[in-house]
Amino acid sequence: MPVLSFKYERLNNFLEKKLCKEEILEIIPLLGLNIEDFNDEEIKVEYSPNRPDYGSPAGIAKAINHFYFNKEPSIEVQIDKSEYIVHVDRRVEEIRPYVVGLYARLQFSEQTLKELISLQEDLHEGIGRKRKKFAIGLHDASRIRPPIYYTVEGPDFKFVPLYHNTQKSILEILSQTEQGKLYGHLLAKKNVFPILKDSLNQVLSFPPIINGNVTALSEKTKELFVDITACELEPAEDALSILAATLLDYGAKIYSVEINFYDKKLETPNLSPRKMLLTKDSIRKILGISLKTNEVINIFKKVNMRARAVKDGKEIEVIVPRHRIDILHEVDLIEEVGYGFGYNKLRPLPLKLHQNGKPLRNKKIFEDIRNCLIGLGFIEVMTFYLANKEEQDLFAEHLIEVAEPKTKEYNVLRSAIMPQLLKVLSSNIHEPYPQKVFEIGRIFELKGRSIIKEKVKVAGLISHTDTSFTEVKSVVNALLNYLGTKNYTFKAYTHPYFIDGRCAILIQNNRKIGLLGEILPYYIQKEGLRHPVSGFEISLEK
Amino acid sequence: MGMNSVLHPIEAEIIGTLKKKNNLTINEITSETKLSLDQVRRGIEWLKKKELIELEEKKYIFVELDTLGIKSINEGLPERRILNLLAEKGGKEEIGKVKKELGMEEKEFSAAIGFAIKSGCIEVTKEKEGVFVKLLSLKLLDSEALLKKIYTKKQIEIGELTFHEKRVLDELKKRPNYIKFREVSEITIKAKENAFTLFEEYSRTPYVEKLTPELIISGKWKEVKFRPYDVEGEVPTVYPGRKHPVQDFIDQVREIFLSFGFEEIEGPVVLPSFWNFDALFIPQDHPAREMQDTFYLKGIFDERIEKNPIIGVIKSIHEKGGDTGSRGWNYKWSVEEAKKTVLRTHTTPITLQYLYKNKPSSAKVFSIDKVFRNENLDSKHLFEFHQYEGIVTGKNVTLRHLIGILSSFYKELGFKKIKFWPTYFPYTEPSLEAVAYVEKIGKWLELCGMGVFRPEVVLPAGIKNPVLAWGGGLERLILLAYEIDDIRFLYENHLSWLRGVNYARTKL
């Protein structure tokens, strides 16, 4: 989740009236923002990536202005045309077909610049999915000579990339720069590359990798040109509408840009709001509150939306600003009503849905097993289902591996519990003996190529100087009798985990349901243990 | 005197031995009795506590040969070498020649001449031709005799030496590097008079140590006297079998759910992405689905879901909203992505599959089970942990009911001050988070996520009524209850903790 840090003072610059630290700390969570940290000057908030309009102090201040100071909604924006035109070369169609843009006049400061670049990064990371869905270029428009051309160039094409002082070819940028290495994989596997340049052949950007240095922003910038390129038009327009909204929050004046595709023309940004319908009944069904139409209308004002009664007051039409891309469904509007109303004002209601509590049947059996083994002096342990390949190797023909585990030594789903228990003994070498441990948990088996069977098993280990097959068999007998298991037999068995001649399987109805014996000293020694260990593992299916 | 008035058999054995000869060391007692060294040590501990014995520390000084002493055994003392040379030369030789032939330093030579004169073996005479040394006797020197004695015995306690030997030793002490001393202290045990009195009593009384079946059956137990035990003393530690504290906590939370009339459900750990993500309206390019957050199984794809007719519905909902009235996520949904198998990242697929399977018009269900995230193991993160989750559905249930349930649920767990804040989850709307003020840590703590399942999630399952859901991580509650900082500790299974911990039973 993106995180934003700012001073209370900075937020106050954009607020209708100044708020003190305590008031700000009170209001922020009510907007759906999470306070990560704060001190006397600064606050750190986490915002959901689907609310990028919260991605700047100005954006948060706007929300507070509506929510707390009841400022009238500002949805419709008057946009004049700029002289900027982008001509789109047909050859980009195969590699990165869409470009949209805007032109803005704005009083920049070092702080504004920092905040806009941080928002740009959050957009790239969040809804941009690490630039997969779109790439944003911010430019000092005073350096650009329109019209602008969105075209293609070959691998040897050279220009000075942002924050560099020498020319680099496209291939050099891809192989040498940090951005090239990070985002090069997003380019179509063609030998041509998208380039945005002006009428003087100055390079604005090589999307989605890096901008040109010539249009770099500074705190002296007064005119801004924004380009957004993408493989699909809608995500690009979404991102542009968010940037436009934020620039407006910063007091910018926005102008549209004409995009000349070979087959169509487009005026961007498109800030026309969406209209959606809502009924008071659906609000009541979800939130449990009955509101009057005018109450609903007033609540929507607090979240910068305009609402009015339609169809003889049966429904409410809501005008949703273009940049609120998170509003997908009527329920999203209901949520806006919820927090506009205030969740802390929602009084709890008692639930009148009576039924008896019903535990899972198998949990009762597990409880029996637990009681029996605890009675026999066993300590319950809990280990991970993820285990180490080498330790599990003996217990399955095909282990189930997880891809790229961050904790490298836990790389397979376990197929047996006993090796995990042996590790537990290994880490308790200095604790008094005898040691008896057990675990009830799942194991995983691969059937065929892709079917995974999950079984619940109980396993136990006993370790002290005199433990033996006899002891562990007595325990298994005691457990099975406790559970009322019938018709089981022990059969001599050879298994590499156990000493030859001191291992048996447990059979019931011709099915192997368990394994027990004295563990091979090789494994005991390998875990640094000194006492004999005997163990059992029994399947609990049925 | 009470219980101390009767000796334990081990104590009696020790006192009995000391009665024969008092002032023995622990080793001596051990060799005199049939007791093991360990038993003797323990017995002495007890006797000391009962003030029946006194311990005395005795110091011994041992003498041993040093480097020159050892050398003299092989080569002879310097004065012996002078005597031997004189004997070879016919009993008389010029002093300078003696020194030269023996190749001795001036200091060593003159000292040796001095010792030889003192023992009466030579005399030095001044003649016209010069100074001569004359042999008088070849007898064994006292110093030689003592060195040899020490050599054969390796070490001798000074107290064992005769008066004469002690004088010779004093002389040898003056010659550097011939002998050295070692101090050894030894503890001896001396029984006090009252110990012997108790021993007499012990020997007189036919105490019975053990109650045997024979004594019971024959009725002889009526005639014998059982040796009283020191019932206030230490005994060996035994450990009961125990439930794991995490399991104990799970059971407590289960009890709360069950007492609220919830039905327990469960589901598989391994799932196709479809059930873990797609059916929950989590778009396929959502960051949570990346390999760095989610465990995917290597090369395993669930082909069965392709035949499930529901995938067409989910595809259209993701892409354009389907029939749910939603705008959808506006991208191309791929069944291949949905086939990838994962370890469930949350317990919500369990409740979701329950809804699909049972299509209840009303229900209260819960599950508490393991979930998996591809994390580095550290003090704050586990890759495998527990979530608890509950859902409620019914004709007239609303968010206000959910707030009501959670208020009582967390009250049962001991949280007194609870707030609800808006937040975001892809599969619930509205989405809230319950936070509680925890006095122990002086902070607001996130308890759980909660909300009403989105229509995009429940409509394909055939559920028309609102579905209220909440769920959270269990371990953070356990850490709080047990006041543990490092989350890994819960699953390190230290027997010292498992054997001895007091279960966190009280409300948090």
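Being a predicted model, the structure only gives us computed values, none of them experimental. Numbering follows the first chain given and starts at 1. C-alpha atoms forming the largest set that superposes within 1.5 Å between two forms make up the rigid core. First, how it differs from the form predicted on its own.
The Cα shift for I60 between the two forms, taken after rigid core superposition, is smaller than 2 angstroms. When the rigid core is held fixed, the Cα atom of I28 travels less than 2 angstroms between the two forms. Think of the chain as two rigid blocks: between the two forms, the small block swings through 22° with respect to the big one.
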The other form holds:
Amino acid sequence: MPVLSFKYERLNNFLEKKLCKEEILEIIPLLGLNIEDFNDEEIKVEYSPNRPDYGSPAGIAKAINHFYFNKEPSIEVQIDKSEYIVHVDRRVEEIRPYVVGLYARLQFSEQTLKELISLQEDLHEGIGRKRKKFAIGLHDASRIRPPIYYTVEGPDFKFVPLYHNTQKSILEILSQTEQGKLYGHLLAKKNVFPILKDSLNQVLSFPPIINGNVTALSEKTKELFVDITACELEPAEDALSILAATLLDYGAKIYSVEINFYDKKLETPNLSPRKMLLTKDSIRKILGISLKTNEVINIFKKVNMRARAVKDGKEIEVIVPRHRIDILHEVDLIEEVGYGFGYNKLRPLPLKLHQNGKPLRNKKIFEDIRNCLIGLGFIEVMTFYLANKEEQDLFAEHLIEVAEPKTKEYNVLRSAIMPQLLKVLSSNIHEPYPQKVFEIGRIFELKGRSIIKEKVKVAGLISHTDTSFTEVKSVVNALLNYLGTKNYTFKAYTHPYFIDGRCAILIQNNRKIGLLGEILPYYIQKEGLRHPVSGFEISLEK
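So that was the form predicted in complex with its partner chain. Now I'd like the form predicted on its own, please.
Keep in mind that what follows is only the chain, not its partners or any molecules around it.
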């Protein structure tokens, strides 16, 4: 979750009336923001990535002005057309086909500059998915000579990247600069690369990697050009509307930019509000409060939206500002009603059905297993459901793989718990021996081609110099006897995870319900362990 730090005085610069520290601390949570930390001068606020309009002190102040000072909603924005035109080369179609932009006049300060760059990075990390969905360029427009060309260049093309003094080729930027190493994968396997240039061939940006140094911002900047490049048009327009709203909060004058694609023209930013409908009955069902139509209309004013009754008062039409990209459904509007009404004012409804609760039967069994193993000297641990494919391959014919995993360490849903427990032991090699750990948890199996079945198992590992099959078998016997389990037997078994001749399966009513034995030295040494390990894993489904 992104965190924004600002001084109380900075917030007060944008408020209709000044608030003291105590008032600010009281009202911030009512807006749906979390206070991370605060002192006498400064506050740290955590906001949802779905509310990037809260990514600046000016944005939070705007919400307070509507919520606390009853400022009239500011939804419709009239913007004039600028002289800026962007011509889009058809060759970018296969790389990053869309670009949008705006021009603004704004008196920058050092603080404003820091806050805008912070918002830019929060947008990149959040709804921009680390620049995969879109990339934002902020430029000092006084150094730009329009029109602007969104085109492509080869790997040897050179320009001076942001905060550098000498020219570098595109390949050098990708391989040598920090930004190139972080985001170069977004342009992998490309022979040409997207470039934004003006009529003087000055490079504004090499998206989504880095800007050109010629248009670097400073506290002396008075004219701003914003470009956003993307693989899809809608996310780019969403991000631009958020930046436009933020610039307006800072007091900027905004102008539109003409985008000439090879097959169409656009005027950006698009700040047209949306219309949505909801009913008072839906509000009552979800929030449990009955409100009159005029009360609902006044509540929407507090969250910077306009509303009016339609269809003879049966429905309410709400005008939603363009930058509120989090409003997608009637339920989202009802959430806003909750904020405007005050969630702190809601009262819980009495239960209509009075019954005494009791634990689920399987929870009782889990507790018995837990008590038994703790009594036998085991320590309970909890490991991840995600695991490494190489370590899980031995326990399932078909593993459930994760699409686009962020790391090879966690790329499948686990089919066995023991390999996870072995990693726990490898993290505790300096602790005293013997070591005994267990876990009661879920594993995942693939049935057919698309059905995922969850099962609950208990697994345990023992590690010390003299651990053996006999020891782990005695633990399993003790556990099953403690649970009152009958009609079970052990049968010799061969499994690639265990030493031959020191492995068995557990059978009950002609069904295999468990596996136990001494783990092969290969897997023990692979995890850096210094002592033998024996283990068991038992299904608890039956």
